[in-house]
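In structure tokens, the next block holds one chain alone, the form predicted on its own.
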Amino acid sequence: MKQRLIVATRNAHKVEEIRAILSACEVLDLSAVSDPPEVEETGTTFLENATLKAVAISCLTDALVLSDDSGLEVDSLGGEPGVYSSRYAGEDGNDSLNNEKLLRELSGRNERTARFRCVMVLARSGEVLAHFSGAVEGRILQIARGEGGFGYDPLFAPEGYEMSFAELGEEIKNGMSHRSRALEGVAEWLGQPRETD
């Protein structure tokens, strides 16, 4: 029998990441918690937001609770967006809005290296149980590319590629992804073996 697993989140591009990764466990997402909060990620650090919703939801289930706070880090802008990725353009604001905003505050600047960073977070019954990270480097893009991914993936080049995660596809994004290598650590604590093909 797979172990349940509840991810802390509505995001349904995260939990398919997530779920072809973790193939050992049943991988379910906010849904089949009733009535989930909404929780405010009021952390100034990735491992402060990741833990506040593994704790939260982690209180209202059985299951074990997987969160992860990620975000995009950018050196010549002193790691920004970061903590605030998906909220850069405001809290209105959606992925385009994002990337486009991205693009405006690099304009001009020939210094594009950047990073995604995923922290996770595992909790049972309101208890942390441990936490992985996971990153990787690239550059930002001149222009999008790509019709894969979400988020900044179609502005983001990761080292040794010329394409866009947005352009790389799923296979090749989920065997180098900051969260792939965050659940590298996530798989090897639940002692389950890494989906890799």
Ligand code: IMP
Second form
Amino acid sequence: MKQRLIVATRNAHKVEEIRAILSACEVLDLSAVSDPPEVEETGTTFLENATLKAVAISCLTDALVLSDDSGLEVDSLGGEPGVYSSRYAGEDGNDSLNNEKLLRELSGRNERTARFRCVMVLARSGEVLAHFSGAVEGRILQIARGEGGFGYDPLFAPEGYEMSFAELGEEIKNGMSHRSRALEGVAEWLGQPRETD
Ligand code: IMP
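Pass me the form predicted in complex with this ligand as well; I've looked at the form predicted on its own already.
Entire complex below, previous chain first.
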């Protein structure tokens, strides 16, 4: 029987990517939990926020819970937007406003190296079992390109590529992304093979 795993996020793109990568598990979204609370991300690190989400949701179910806190770190912006990636353009912002703000902040700058970082926490019944991390290096493009993925994908070209994650498509992204690298640790911890194994 497949290992059941509830992903503690309202971001359907994250769930979709985790489901594609961790295909040996039955990956469920938050609809598997009744009345899940909006967990406030009050931490200042990915690990703190991932822990808050995994612990809060795992108190409401007997199932294993996996959280994902992730973001983009841009070197010439001192690591911003980092843990504030989803709220970069403000609480009422969205992916395209975040991308516009990032391009404004970087206008005229040649130094455009960046990385996506992902921290995942596995928890059961309010207890943290383990945590994992992954990163992918790359650079921020001059303009948004491509329709795939989500968030900053249209602006991020991974090292060794000219195209953005949004242009490269889900298979290539999932083969190298920060999320897939964190999930290597999760799969190993669960004793599960991954699709790519
Ligand atoms: P979180 O929900 O607080 O973890 O915020 C994650 C935010 O980081 C997203 O809203 C995106 O802005 C950004 N992000 C994380 N992972 C990715 C990715 O795989 N592609 C593009 N943007 C990402």
